[in-house]
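In the form predicted on its own, a lone chain appears below as structure tokens.
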Amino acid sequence: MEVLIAQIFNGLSLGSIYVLLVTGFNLLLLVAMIIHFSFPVVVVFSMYVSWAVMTATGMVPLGILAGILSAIAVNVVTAPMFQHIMKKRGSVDINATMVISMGMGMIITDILSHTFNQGFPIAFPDALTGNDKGALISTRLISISRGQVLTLIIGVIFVLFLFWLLYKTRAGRAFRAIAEDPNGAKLVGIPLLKTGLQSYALTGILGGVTAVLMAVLLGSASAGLGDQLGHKVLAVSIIAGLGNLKGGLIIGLLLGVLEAVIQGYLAGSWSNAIAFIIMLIVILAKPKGVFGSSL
């Protein structure tokens, strides 16, 4: 029983991230009409660059800042080669989109694979991650670090106050407007373009700080992570609802609990091909998913 419940804490942790990642995919697909299947490679991008500022100066603050601040700017830069795309919002131009958005990946993948630290994995502070201080609760089976429990902590509040922003808000309002009807929202005076840079910034925003919390989390990151994180990604998009935030956010935590389950009793990574299992059991029942595809 107690290894059940360290692994349950385990999964809600990973599950927070996977909530994030999904919740930045969603917001995105929802009002840019963008597949952005790398944006997890640009979260491990922010995690390198929150790396490299930190082992250059030892200043953990001025890291965590960077990483936040790079995510934005790869965001809002790489905005303009998706904007056309906007205006038109059919389906070859989503197909393309995601071209689009997996070539980017590969080259950050390249960029980041031969840059940063001649091409090792990298290990953050403990500084950082909070290993330097011990478990925050250890007893003879369950172990559960500080890292665990602010990842867990802070990946709430976040989640939390994207719904707060996306359902009580007048900039949510228009996101959603947007998603459910583009022509409707831009008759009635909300800019496309305009509210999709938007969500641009927010996906980066929301992309710095899961990069910040899958350092504090995982400890350490490598090239290869954020392709291992696309298709996780996308896999609990796809069981939940393409763009259905609400059903991503409980998708996610139970993948996540999932894979601790399985991990922590079974040997070897089952964890990955049951929930591609999964998600192929899905399509073939539910093709929009478990709550139904927001698009």
Second form
Amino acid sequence: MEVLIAQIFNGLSLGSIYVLLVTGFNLLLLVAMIIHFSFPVVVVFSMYVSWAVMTATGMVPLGILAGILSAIAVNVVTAPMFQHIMKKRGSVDINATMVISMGMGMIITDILSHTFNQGFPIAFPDALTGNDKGALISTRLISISRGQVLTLIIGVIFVLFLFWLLYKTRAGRAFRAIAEDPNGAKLVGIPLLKTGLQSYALTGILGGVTAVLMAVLLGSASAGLGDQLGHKVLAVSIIAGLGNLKGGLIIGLLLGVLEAVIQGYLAGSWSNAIAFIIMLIVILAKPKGVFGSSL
Amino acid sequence: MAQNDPILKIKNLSVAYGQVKALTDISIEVLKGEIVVLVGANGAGKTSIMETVLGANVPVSGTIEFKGKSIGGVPVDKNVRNGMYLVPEGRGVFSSMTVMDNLLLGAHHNLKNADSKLELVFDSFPVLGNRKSQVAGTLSGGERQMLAIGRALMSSPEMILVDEPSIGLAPIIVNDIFEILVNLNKEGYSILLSEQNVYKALKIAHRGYILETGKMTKHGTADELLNDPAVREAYLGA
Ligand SMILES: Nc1ncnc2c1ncn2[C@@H]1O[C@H](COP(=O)(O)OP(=O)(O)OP(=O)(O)O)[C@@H](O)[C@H]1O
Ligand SMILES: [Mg+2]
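Can you return the structure of this protein in the form predicted together with its partner chain rather than the form predicted on its own?
Whole complex next, starting from this chain.
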């Protein structure tokens, strides 16, 4: 029982990371109308930037700031490429955006594996992860780190903030209107390009915060992490129903818990394979996603 | 601006979608305080006129003036801010969003006054007030049309473009909707209406324009058109 509770806790921390990534992915899909499955790669890039600044200056807060700013910068700088396609077409043709995203992912992954730390995995300083202070709770069977608690708390707060923004604010209303019917939204005076740009900036902030949380939770990163997360985020989004924000929230948390429980009771290294087998079964049973696609 | 000044003045407007010519040399005026109806069969160009006025289409040639100023090249959101709003063909409500959210979308550029506007809308359409947290997808056709009109009112428009409101509605509901339009007009809103329900539309309008495949064939006061033998034969089955 103790192990189960601890693993569920672990899973929720990991799951909140998935939820943040999936929500960012879904927002870009719904509002900016791009399939940006390399969004997690951008997030890992920000982890690297954050790490580089921390190791160069020794200042953790500066590293955190740099990580968040870099995610916003990458998003806003690449926006014109995506927007260019968006302007060119009247209807939604998402395929071209997928190619841009794929190319971006490859380039960033290559940069990460050739430049930073000579391509070796990076480890974040204890001052960020709090690992030197030992676990927060530890018994004979389990241990819960400060990082896990912090990620879960901030993750939950940020997810709540995101959903508040989406469902209770003017910008969120415009996001959802465009998500449902871009042309209809335009006809009632919602500016598509400007609102699309806002969604880029928002997902940039989201990506930056997620990068920092991942640094705290995982304590390390490697160049391949972005691709791995990219696959999971795409899988979660499709299983929940592409573009289904609330579905992504639930499936993201479930995947985190599932992986953690598998790790707690079975061989940890198989958690990816088992999780994907389960997801495969779900998608075979529910091709349009558990909660239905909103596209 | 005085009564009888044109609030909307379309001159020699031509619109094409690629090679497809949708409108040729159309000139239309809506005076302040008028209901003007565009009459025409499917594909005549009613929606094209409305969407071009709104700024969603770029015309090939011609000029459009709104409140005395040219609005050529002005995007939809600017025109909305400036006092025009579309009640789209097929209502265009966002079915996954609540009635409240749909209404607030109308006030997107005017949120300061949203609360007082909401009160007015709920006064005119109690059914919307009773269902404000219901998603719009669950409303009936008539309720959706009211929502689309309510959403337009939220933007504090001076001119409302209403594109085929009667489509898909039972005759009795159509009467309700037209009565709503008449009342709005009495409150001072100028209305450009498009309809295939020609008789009922001309009954509530001050003037009308007849469109045939992108060209304007006739215009006049509603009475003139109602009594015109050619119009009667083509559109009124008499
Ligand atoms: N996006 C578009 N691309 C190509 N052609 C279009 C487009 N929109 C309209 N058209 C064409 O322009 C012409 C006028 O269409 P429009 O929708 O304005 O007519 P309408 O009077 O509103 O018809 P309805 O009563 O069916 O709504 C039609 O021939 C139509 O096929
Ligand atoms: Mg039409």
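We call the rigid core whatever largest set of C-alpha positions still superposes within 1.5 Å between the two forms. Remember, it's a predicted structure, so these values are computed and weren't measured experimentally. Residue numbers count along the first chain shown, from 1.
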Quick one: once the rigid core is lined up, does Val282 have its C-alpha move by 2 Å or more between the two forms?
-> yes
